[in-house]
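Quick heads-up: it's one chain on its own, the form predicted alone, in structure tokens.
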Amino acid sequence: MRRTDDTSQRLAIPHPWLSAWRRLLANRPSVVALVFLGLLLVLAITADMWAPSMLGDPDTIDTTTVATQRLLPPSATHPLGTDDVGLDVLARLIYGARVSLAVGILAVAVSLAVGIVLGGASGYFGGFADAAIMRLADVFLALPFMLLAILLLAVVPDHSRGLGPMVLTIGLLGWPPIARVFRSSVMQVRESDFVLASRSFGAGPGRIMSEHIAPNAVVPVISLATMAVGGAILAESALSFLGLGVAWPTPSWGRMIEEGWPFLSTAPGLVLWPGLAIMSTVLAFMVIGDGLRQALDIRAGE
């Protein structure tokens, strides 16, 4: 009878991740940001199914109608108007979301892979490995991010520019903060009783790290990585504005701002709409990251 009562009590205790999810859903700004990003993702993924027929092709110029279709104001046919070559602004915004979201998520995935490996090794082994990896991180942090990204992308030929070089550049330059946070968390967890017990039973560093330390040390990295997606999107937009992003005519929010800048006084929407898209998307990731930080804080459930 006592065993049954103990089992029922254990079942009544919510899983930590379930409790964190509930706390996140109780955070209204985070819910609004999640809904916004969800809608943006659905629109970007399904764009091929409806955007060309309803709004027009986002990257094919009809030379026979450019003179009559360029710089049109918002209308029922073109809700946000057209750009200087007659392409629908809303269609290019939606397709541009693919580039921004893909670069943001994939670049942070690269940063996570490098940061977790190096930060884990630094925090677990300590000594020379810790000193060498942290000094390398200091070098990356000391260098201006945008300047180094510009130098790396400037050597990529125009015909080779695409998502790959952009993702690798932003991802390989963005690992130091993740490595530092993960290192600090690993150093706290590695002295836990369950880690010491596993080590006493002869478990190797790889097994200890993968089964015991990493699952418990990765929590602080989750919120940081979510916020980093917003930073990667901002970096991609800035690099595209400078002409170092994906090759034209692939839509990109940063390139749309660069293309619309000469028409700022006559058609401000060409700069305003992609600027608002960048700002709202980056803000949404920041809000979700902050919500995750609060939701994953174990003290929040006390």
Second form
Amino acid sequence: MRRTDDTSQRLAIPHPWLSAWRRLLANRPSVVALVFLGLLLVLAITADMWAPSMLGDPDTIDTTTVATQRLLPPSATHPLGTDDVGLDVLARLIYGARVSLAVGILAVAVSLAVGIVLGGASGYFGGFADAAIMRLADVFLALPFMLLAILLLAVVPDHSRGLGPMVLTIGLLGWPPIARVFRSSVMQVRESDFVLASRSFGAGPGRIMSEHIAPNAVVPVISLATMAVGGAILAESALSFLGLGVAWPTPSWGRMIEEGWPFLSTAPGLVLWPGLAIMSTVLAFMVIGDGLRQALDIRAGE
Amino acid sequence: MVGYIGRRLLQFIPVLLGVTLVLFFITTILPGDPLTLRTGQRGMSAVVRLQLEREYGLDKPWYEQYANYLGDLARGDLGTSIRTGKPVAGILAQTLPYTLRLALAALLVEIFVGIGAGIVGAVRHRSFWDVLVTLSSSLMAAVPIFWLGLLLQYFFGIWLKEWTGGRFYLPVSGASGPQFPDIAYIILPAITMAAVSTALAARITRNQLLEVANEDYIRTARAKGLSPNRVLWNHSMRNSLVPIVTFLGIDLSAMLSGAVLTETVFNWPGIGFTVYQAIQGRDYPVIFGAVIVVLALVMAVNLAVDVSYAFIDPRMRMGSDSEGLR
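Pass me the form predicted together with the partner chain as well; I've looked at the form predicted alone already.
Now the complete complex, all chains and molecules, led by this one.
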């Protein structure tokens, strides 16, 4: 890595990652999405410091005041009103962001780990390994995601409903697209001259893979993985809506929609706000993913 | 052609075996015990329990249970529901038509609205409608479908009813009832189910038509004086169809598997709602049967899409024949 930096400095060519980052920042929708996600992340992380005092506790029901505090319309103290058990909707939305962001990012990390290992092996070794891994991917892709995820999560006992099962389910079902893209990318890079050069200098498969192929082949995976975070958040919300998510009272956006559903005619905000939160967050990841695809496309130039 | 279809059918078998094995393991290793669930909190004597285990084959080793299951499957016997005691095949036969009806209605929405909007977007390139098509297709990819269903329920079932003083609104639950003709019940679920794919179909149609528009044969067709409509339908559309049909095929299978959400939101008595209820009650034979049936349907749709290429694009017919000979 250092060698590359030295050369770039001498030739006054910015590092490829740096120029890609600059191209991303020149893309206005991506910048808006980055700012939105940055704000959301800061709000979610710092929530404990201000949300309970300003808005109210997000998940402890106050039984003494629940009768007077439930289903309140928006006001200065509760900007988005309260839900059917008197909890502040905005506070729950902000705490819900923790679940959505954590599940989205961790699930894709799992998909990436599995997809890169399997896709890399498939692309590098070819032959039987390739055929076996790709047929396995076909089987996974042939299975309707929603049904399989429901099946896997339905067997999780209620007391262990946490982030873990959700992350593993979405992550383990999400590897085939990543493996496929990484595989074809590895196959492409494998044939390039610098790999041949390195091999002729006597580098072994491990070194060629980790130092030459992987850093180059991973480029198309980056934008795919960013979009996959959006997909994972969407999947989490759907599964939580069906009652398979993180256990109550931890707020989760999908669960909030399910809880607000019976009050659709009297308090539509309970359904409206969490849905908007899901939509904007997912959209932000997709916009950034698309921006990254354009920014990382070497053919696009400066 | 026949060889090609035959080969696709043979490929179907290992996938189905793999899938049934995976599903079988998931449902046998799991902790929730169906027998305890059936009796609830009352519990049961050891003798009754053993008898029930024997009755459902739960006392045999896993490979025997799996072999039994496959044997039954081959005969079309999907077992009996642990909760209601009714045959699973019967339950699915009752609910499947509802799901198919819903998926078909959604597909019609997708074809007419989606492809229609895509054509408008391409013909009036860079107009307001074009921008609307492009924007909405990006936006819809991020919309939770169950949320969209609830929004539609609010606007067409609640808000519209209040606004028109109860004279005009749409039903939001079930598949039939005394107040409305049956067709009214399918409108909102069909739109919900079709929404995401309609937007995508519009974008694919638009992009495909715009791409084809630059081809030489389109210029030739125009040059020989054909009307714009003829060029559109006989030349542009015909050549854009393969990606569109591919998408519709992939999409119908996505719809069938995504039926769980739409049907749950609208209490639509189809297979998705049945799966949802079965999962709540850990009624494995029902879950199992439903997943297998939906899966087989999805595969059949995929096969039909592959075969339809041969009719749409003669080049594919040649390709598939030579592949079949190999």
